[in-house]
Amino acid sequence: MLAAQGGEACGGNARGVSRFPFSTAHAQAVGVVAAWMEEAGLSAGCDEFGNLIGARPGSGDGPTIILGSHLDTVPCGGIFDGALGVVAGVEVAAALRESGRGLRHALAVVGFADEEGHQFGVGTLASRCVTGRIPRERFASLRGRDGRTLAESRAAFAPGLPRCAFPERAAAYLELHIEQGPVLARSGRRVAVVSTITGIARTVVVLEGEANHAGTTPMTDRRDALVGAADLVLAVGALARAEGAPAVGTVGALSVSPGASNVVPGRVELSIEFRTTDGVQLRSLCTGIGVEAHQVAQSRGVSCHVGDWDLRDPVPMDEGVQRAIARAIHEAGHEPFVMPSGAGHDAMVLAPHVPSGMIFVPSAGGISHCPREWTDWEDAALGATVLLRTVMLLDEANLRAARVLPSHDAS
């Protein structure tokens, strides 16, 4: 698909795609997909945020039906995550052109520049910029891993395409994506309607004890911050399991100081993340781990600071769009299967502004965000077929209740 535009090499023996926003690899991918868009009858350009947009007008004055996903990847990621939804959108446009089928609504296919959040530490960055949730004033302060600000990176991004604007009047947003988990594959189904995108809560906890000599400090005299952190890691998992599916809890990063084999750790910083489709449950998990953290600190003789929570509530997909997707799945010869998304997507950012829906196809073995990510091509094609049929159903509904996205200057 876009593996040839993988960009930076992965370390060691790993193979995969490392395509970070505004990088050379990103510009190459944008150029390739833009050429495909033009072949499919779409006029391709980039907006002020680096998003690739291919558009064609409708026969009427109805608002735009937007198809999209993202072109960036995690380090050493797979070829399907994000890119599948963009390429499938181009395929929908190509199928409509080849069949001579017109739409009353305008059609746009979008390849968002930064969904993963690896470069600037902010997930769904590009779609948040589009919707105004990240104002332009922050572009000069958001700094990437390469040391450049978002404003500097965007200014240096030169894929060689004309400037265009994200559609302001949108009728619907549709995103085809791999599930990235095992639920769909285990169900024996090949395609699903997404009901809700999970809520996510993240914080950083700092435990501080006392660094001391590992050989001379008796066990009874130690204030070992890492031992306290280990207790807290176990507590995160225990709380999530106690709440039950679909709640999950993860400690994904630990920073131990001073980090020497012969020194009792004096300070540990750890990230904590909870996800669930229940907003009340999400807040309960945040409260629960705060209580656990202070109990751990007291029992281990260390101090504890729980940072502010970055909390994003679960986002339901539009019921009308869900019905259209379910009907498209049925017309494709499959029984509609409804499930939540345990991962965040651009659709959750667009949903408050425009009726949004997602289509899932299986991830083999439930594996994603690594080189072994795989989706059978037959399933990818089925997802694209359902996407095309959903577009046609929505177009037949002659959608008029458009939401207005923030206006952006395309000059």
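Swap state to the form predicted in complex with a further copy of the same chain from the form predicted on its own:
Just the single chain follows, nothing else.
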């Protein structure tokens, strides 16, 4: 797909795509996709945040139906994550042009500049900029891994395209994406409508015991922070499993101090992350691990400080858009599979502003964010067909216009 436009060599034998926002690889990808947009009858441009936008007017003056996803990748990522939704959007435009089919609504295909958050440390950065969730001042000052601010990176980013604006009023946002998990592939279905994008709660926990000599400190005298941390790691998994799918709980990072084989650990810092599609359940998981942490502290003789939770509520997809996607899947001869998204996507940022929906296609083995990421081309094409049919169904409806950038944030 876009592998050739981001094919920097990755470590070892593993090849993959490392296409970071405002990099040369990103600029090349923008150039290629912009050319495809023009062939498909879209006028290509680049907005102030580096997003590639291909637009065509509608026959009426209705608001825009936006199709999109992101063009950036994680380091050594796969070829589908993000790029699929952008290229499929262009394919929808091409199919409409070839069939001579007009739309009442204007259509825009967007390749967001930065969704993965690798370069600037903020996920869904580009969609947060266009919806005003990240104010212009912050956009200007965010500093990337290369030391440059986002404003400097954007200023030096010259994809050779006219400057354009992100659609101000939109009727719907549609995003085709790979699932990045094993659920759809295992279901035997080939395409899914996303019900909700999972909520995420993250915190950092610090356990403090007493570093001591591993030879002279009897077991009964120890205040071992790592033993307490082991209890917590197991409790996080047990709590998530007790709630059942789609709830998940993860300790992904953990560091031990002083970290020598002959010293009883005095301090452990670890991350806790819960995800689930029910906001009440999400809060209940946070409360539950707080109770466990208190018990661990008491039983292991350590102190346990649970930091503030960074809690992002689940984002339900628009019901009308979900119905249209389900009907489009039916019309394409398939049974719609309804599932939540365990990962975050640009659609979750757009959804509070614009009626939004997502289409998932299977990830072989549930593998993503690595070079082995794979989706059968037939499934990718089916996803694009469903995207096209959804656009046509929505175009027949009288969609209300929604402001992408809330008026009080507009400047």
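Definition used throughout: the rigid core is the maximal C-alpha set that superposes within 1.5 Å between two forms. Residue numbers count along the first chain shown, from 1. Treat the numbers as computed from the prediction; the structure is a model and nothing was measured.
Q | Identified hinge, 62, 314, 184, 239, relative rotation of rigid parts between these two forms | A | This hinge corresponds to 314.
Q: Could you let me know the angle, in degrees, that the smaller of the two rigid parts turns against the larger between these two forms?
A: Relative rotation between the rigid parts: 11 degrees.
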